[in-house]
Each structure stands twice: as structure tokens, then as C-alpha cells.
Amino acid sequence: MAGPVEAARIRVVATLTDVADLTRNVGGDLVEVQSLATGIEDTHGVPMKPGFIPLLNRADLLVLVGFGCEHAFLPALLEASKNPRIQYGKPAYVDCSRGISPLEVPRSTDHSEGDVHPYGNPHYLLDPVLAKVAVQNICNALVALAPEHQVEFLRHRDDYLARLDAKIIGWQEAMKPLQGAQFVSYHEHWPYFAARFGMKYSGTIELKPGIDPTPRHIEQMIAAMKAEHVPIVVREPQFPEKVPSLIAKQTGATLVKLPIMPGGVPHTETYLDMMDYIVRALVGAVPK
């Protein structure tokens, strides 16, 4: 049998681990979270599961990305979970990219250029500065719930907090040699990260967002990145590794495999572990 304090936390469905991470470390022993993915998905096409439904209908608060970032799954699981609570613009609804000012927002969104996100670029947890303004709303969200616990809230928030400024500090100073460093990836995760650490975006391998590559846009990519002399290929692991890993052994440049949220390599549990893992990773692929 559940104790009192078991039976009184606060049900959380977090869409993705990242905000299910950050969710924790918030909320501490008053929640229990539950994330939707395991870290290895498309973040766009997380796999819908049968359980997902009872998750949803007894969920307390959802936390979820934004930016669309979940609208191929989202929607129909909360038409299906039948949660009054949960659903688009209720308290519960928890909005991590509120205050977040997008990237990359499209002029069209016409279905020729692509699955494009009208919103802007949902990626934006890959900078760990905008990381805090997810944090922050969490705990908004937690706070309205449960004000009773505001003083917990708080506090794990500061920690957590002052752990990531920390952890920041150290990740500008490694990435430091990579200022101006450019790179491509497979899909378009990057641009907040980019952005944040100072290196340089130089495009997909996909053709446009959700569209495999073609022969010729693969020839054009390896002569631009030999003009260019760009020297980091990234694959998610959500992606097959034969495009990238011919490319990178075509251009001579360094294939690293970094995950988009936490789970999605081996000892990335956290996003802490997460972005210390990345940052690691592209460290070690331009030599000194």
C-alpha cells in the first residue's frame, strides 16, 4: 500500500525527457513523472502506446516542448485521454517554450518545403541558457497547483539552477575552440545551440525537414563541405548512420553521433549528463 506521502504527489506526463528531467528537479519527491518517450525517438513522431492513455487521464499537469514540437502525437492523445485538465490553454497545459522567442520561423508553411514547424525551430532545450526559462515555467506551473508546497518549488528550483549556471560556465569555456567552428547534421536540431556556443550551422543532410536526401543533394553537400573545409558531420541517433557516415569519410570530416534529449545515447540520463556528453563529444572531434 501506497504511503500518504507516495499517494499525494503530483501526476506529471512529460511529452519528452528533457522537460521530464527538468520536471523532477523541480518538483522532487512531491511529483512523479512519467515521460512519453525514452530519450531514443523522433521528437516529432514519439510512437503511440496504449498506456499512454491512462497516463494522460490521470495526469495532474502535462509538460510539454511547444513550438509544435509534439503535434504529430500530442492532439489525439489528449482527445483520447478525455483529461479536462490537461487539455490546450488549462493551467495544467504546461508550456515550456513560453517566453522563448523561436529561431528559424518559416515564411510558408506550404507541404513542399517540408514537415516545417509554423511556430519556429522547437529545438530550443539544445541551449542551456533557454533551458532556465523552461525550468522557470515548470516550476510557475507547479507552484499554481500546489502552493502549498511553494517553498519546495522554489528551492529546488534555485539548486537546480545554480547547478546549470555552473555547468554552463564550463561549457562556454570548452567550447571555446570551437568559436566559428562549422558543422552539419542530419536534421535541423541544432540552430539554438549553435547559436548559444558560437559555431557555425552549414545544413542538413535531409533535403528539407522530413525529407530524405537525394543523390544530388548528397554531391552537393560533399563538395560544398570540401570547399568549406567543415569538419563535424552530427547524426542523431534518431537517423540511420550510412548517409552521414559517407559524408564525413567523402569530406574527411569527423562523424560524431550526439543525442537531442536525454536517453538518447548510453549515460545521458539527465540533461545535465546530456549536454555534458554533447559538449564533450564535439570537443574531442576537432583536432588540437
Given for the second form:
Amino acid sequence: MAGPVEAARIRVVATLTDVADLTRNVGGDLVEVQSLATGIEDTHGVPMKPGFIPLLNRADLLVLVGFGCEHAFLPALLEASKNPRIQYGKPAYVDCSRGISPLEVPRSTDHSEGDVHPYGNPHYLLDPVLAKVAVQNICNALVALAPEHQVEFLRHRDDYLARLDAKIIGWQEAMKPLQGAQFVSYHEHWPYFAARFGMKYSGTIELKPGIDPTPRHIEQMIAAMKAEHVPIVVREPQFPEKVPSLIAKQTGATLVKLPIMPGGVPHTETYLDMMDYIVRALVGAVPK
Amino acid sequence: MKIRELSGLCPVLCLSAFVLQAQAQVQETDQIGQLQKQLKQTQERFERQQREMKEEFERVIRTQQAQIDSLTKQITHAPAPAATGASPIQPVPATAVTPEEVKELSGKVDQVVEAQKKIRPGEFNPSIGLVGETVFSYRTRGPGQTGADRAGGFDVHQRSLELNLAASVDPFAKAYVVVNAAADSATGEATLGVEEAAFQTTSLPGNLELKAGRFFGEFGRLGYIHDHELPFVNRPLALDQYLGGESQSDGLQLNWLLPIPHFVSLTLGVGDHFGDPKNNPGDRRAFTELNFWGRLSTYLELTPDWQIEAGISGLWNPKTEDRGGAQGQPDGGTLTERERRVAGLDLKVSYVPLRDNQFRSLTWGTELLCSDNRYLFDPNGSLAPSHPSPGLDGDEFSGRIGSFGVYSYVTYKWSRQWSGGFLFDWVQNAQDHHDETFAYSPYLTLALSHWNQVRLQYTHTGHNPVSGLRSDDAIYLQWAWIIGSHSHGWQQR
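Cool, the form predicted on its own is there; where's the form predicted together with its partner chain?
Below is the entire complex, every chain and molecule, led by the chain shown above.
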């Protein structure tokens, strides 16, 4: 049975586990955060379960990644939630991408380019510096919702940002050997990460976003990787291993399985753990 | 003397006049030259000023770009500022800006501008999508032997060309329209019809949502799904038999999400018809001639990957009026529907693995429908339209006919593109439960992308002897495509 403190908690529903973890860190004990995703899903493929509807119906705050990341499941869930507080444009609809300059904004939203994101690539949270903007957006929303707890929220935010800053310095130091290193991935998850850590993103195994690779595309990718001596193939665990494994084998590159949100692989339950894992895995993939 | 003097002065005067005229012309020429000179000077001054302004602008832009870049660097290397009471940002010393950095910044600005451009031209316009669906088929028998509505042998059917429009009306409601052009089965000509045109509230209190207009009423699982979104080619026989195809109605529907931690949804609706055929209201429609329907649905999560969704539905039209008219029977009599009652039980069990549900899933869906209509029996067929003087002649009596129908399907998806399944249909005729039809249909679907899908299906349809129809086999190739906006609503999940 819920005690008085627990009953007074702010009920937050986060779409994905990265923004859920950031919200927990800013909100502390004052918030009760539930994530629609568990972490192992594809960010664009969270199943629309009816069980999500009562959660959204009672939510005080909805925290999402934004840039259309949740376009495949969130609009329908919001419609069914019958919760006017968290609908698009309302103060409790917290779009963490606010204030972030998107990368890869398509010049055309024609479907000949696949399942493109009209507002740009939404995977900015794989850049830990941009995660700080998301933290600030979450903090602003919590302060606006519960100004009586402003001091606590600001303290939590500062504590978390201090930890994150210290981690960023460490990650940047650790990633120095990978400056200029090329890599490919299954889906276009990594442009922000590559830009932050000085890696060179050489393409995706998918033909286009949401479109499986054709044999011709795979052949061309293998040829290009051999010519460019691309040393790393990143495979996100949501996608089949067969093709990335084949490409890695054919090109001699190292296959690295990387999560795209906390919980994607074991021992990555928090955002910091996930980034630690990603950096460790990539550093370990490059021959000394 | 004076005349002589004057005559002597004339040439002088003429000469003077000529000289003066020449001087005036010279002066005029000088003025034009001066004007031209002034114009040239003005042009040169203007060009110089323009050049200086351009250089100044370029200098300002370079300076601002350098400042922006420095600030960007500062932001990306510093903790995010506090929401309130933040320390003022210290001035940043000017730093040298490389052309690469300017190029990178310009690229970022271009992308933001590009993103904004996408929104502005379409502001306030509804989202627009178009769905096309063509069915190529071969059936071993024609409609005279099977009761089908399409020709036997080879057939190409442009089943639908569906225009979808949707937008918010205001902060309190949204609206959507589905206009469908379908090829007439007899003539092949496209006939345009409004399938749906409904207004839906978005902010009613008490977890309520009201829908009004023409829409597919909520009954069972697949009754309100458009043809191209079905998991197989054709609508299940039981839905055709008891609902009349899609559950279209002109009416009002209220949905209530129960305010409990568990998902329970209750829908109640009222409308002038439900599916096909429609009631004929005559001069005046009584309250009892309206259709009333409802559905209660819930959900159970067995594991994170396995779920069950279940629902019960009911439809009641207390007094049907000329719905389909007097239907001739094999024994020469007629049946006229007087009351329509349909109940349904639906169940969907899904395996949707969280990790790779775009590549693997399993769905088992079943729906059981029960009809208990009341009819006016007319043994001697005096009500038949073909009767010389149609009308009641005293032998008519009222009675009920109970009948059942069921369909069940399994769809397995083994890659992002490929899925396959099996559909089983069994239904009794609502007017004669001894008349039974069954069908089975294996199907294979290739989704080239989310917007381009091809499906191959084989269907064997069998009838019992009471039906007077003959069994047949059919092969279908369905091609469905989507352009423009397309999003799956909650009902289509």
C-alpha cells in the first residue's frame, strides 16, 4: 500500500529507458518513473500494448526523446490515453530534443529515402554532451510542475551533471585512439556519437532507414569497407546478427554489439553504464 | 536713313542670332556632358558604397560566426546552465576560426533551416495519405454457383483507392475523412463513396471520448479494420454474414477508459445502420429503428512478450425496417428481418518479442459471432417483390433464427519482409442455420516496405448441400500500396 510520500510522487511516463534514467536522476525520490520500453526494443519499434494506456492515463508528465523518435507508437498511445495533460504541445509533454541542433535533417521526406525522420536524426542521446540538454529540459519541466521542489530538482541536476561531466572527460580520453576510426552500423544510430568522439561514420547496413539491405547493397558495402579499411561493424542487438556478421567476416572488421538505450545489453541499466559499455566495447575492438 | 541703317544691321543681327543659337547648343551639350559625368560619379559612388557595405556585412558575418562557434564550443564543454539563478556566462575570448569550422556551422544552420521549411508550407493542412489496393484472382466457379460477388475465372479488381485526411479541429477535437473509390463489381467503373467522416473529441473529462459522424463502429476485432489492413485478402465470412462487411455507421459512439490500473475499455454507440444492408427509414424513423452497439475489451500481459486481448460485443436493432427487403427462400416463401441481434466474442493472443518484434511475431486471432434475428416468415411468398400483388395475406408469422459463425487465423512473421499464416472460416446463414459455409486460406505476405505489400492467398470455399452452392477454389494476389501520410491509430495496432 502506498504511503503518503509515495502517493505524492510525480507520476512520470518516459518513452525510452534513456530519458527514464535521466528523469530518475533529476527527480530522485520525488518522482515515480515508468518507461514504456525496457531497453531491449528498437527505439522505433516499441510494441503498442494496451497495458501502457492506464499508465499514460494517470501520468503527470510524459518525457520523450523527440525528433520523431517515437513516431511509430506514441501518437496512437497518446490518443488512447485520454489524458489531456500530456498531449502534444502541453507543458507536461516534455520533448527532450528541445534546444538541440539535429543532424541529418533530410532535404526530402519522400519515402524513396525510407522511413526518414523529417526533423533530423533522433539518436542524439548517444552523445553524452547533448544528454545534458535533455537533463536540463527534464529539470525545467519538473520545476514547472512542482516549483515547491525546485531546490531538490536543481541539486539533483547539478549532482548528475557533475557526474556526467567527469564521465565525459574519461570517455573522451579513452576514445582518443579511435579518432578518425571508421565504422558502419546496422541502423543510423551513431552520427551524434561519431561527431562527439571524432569517429568517422561510414554508412549503414540497412539500405535506407527501415528498409532491409539488398544483396547488391551488401556487396557494395563490403567492397567500400575493404577499400577504406573500415575496422568496426556495429550491430545493435535489435537487428539480426547474420548480415553484420557476414560483413565483418568478409572485411576482417571487428563485430561489436552495442546497446542504443540503457538495458539494451546486460549491465547497462543506467545511462552512464550504457555509455561506459559503449566506450569500453569500441576501445576493445580496435587492435592495440 | 534709318531704313538704310536698319537694313545694314540685319545681317549683323542674323549673324548674332546664329552665333547665339550656336552658343546655346554648345551650352546644352556641355550640360548633358556634365549630367553624364555626374551620373557616372553617382554610379561609382554607389558601387563603392555597395562594395564597402558588402565587405562590412561579410566582416560582421565572419565575426558572428566566430562568436557562435566559440559559444557552441563553450556550451558543449560546459555543464548545462541552471534553470534559475544560473551564473552569468563569462565573455568568451575571440578565437581564430578555421574555414572548416565555419563550414560545419553553416551546415548545422542549413539543417535547422531545412527542418523549419518542412513545417511551414503545410501548416494547418491536414495530413493526406492515399492507399491503393488491387486484387488479381482466379476462381474455379462463377458467382452463380458460389454466391460470390465477383466473376469466376480470371479477374482483376481495383478494390479500393482510399484517400485519408486527418487533422485537429481545435484544441478539443480532431476529425478525419476516408473517401474510397472502389470498382463496381459489374461494370468495373469506380464509384466514389465516403467510408468515414468523423469528428472525435480529444479532451473530454472523465476518460471519455466521443466520436460522431460516419465511422466504423467498434464491434469485435476486425469489423472496423479497412480491407487493406486485414492480415489476409478477404474479410472473414462471419463478418460479412452478420455485420455486412465493414461495421460502418452514421451515428455517435462514446468510449470510456475505466479509471483503474488495468486496461478496460467500454464503448457504446448508436447509429442509423451498422454495416450493410442499411435500413430504409421510410417517412419517419422511430427510435427503435436505430442500431445500438457496445464493446467491452481488456488485456492481459502473460509475459513481456506474450499478451492476450479479449472483448465481447453486442449489436441490437430492435426494429429493422426493410433491411434487405423480403428475401426469397428455396421453398418459395420469404423472410423479412424484423429485429437484428448479434453478439461477438473476440480473442487475440500475440507473441511480440520486445527485442526484435520488427523481425519476428506470432498472432492468433479468433472471433465467434452469434446471430439471433427475428424474422417475419411468409410461407407462400406473398411478400416477394416478384409477387403480382405483394402484401400480407394472413399466413405470415414471426419467429427467431439462431446461427453461429467463427473465424480463426494464425500469422507468423519470420523476417521484416516475410510473414505467412492460415485462416479458417465457418459460418451459418443468418436466415437458415442449416446452410453452412466453410473456407480455409493459407496466405503469404511480402512487405517490401511499410508502404508496399504483396500477398498471395489460396482459398478453398465449401458449402453443405442445403446451401445449393458449389465448392470452389481461388488464388488471390493482392497488391496494396500507400503514399503520403500513413499512421496506425490505436484500433489498427
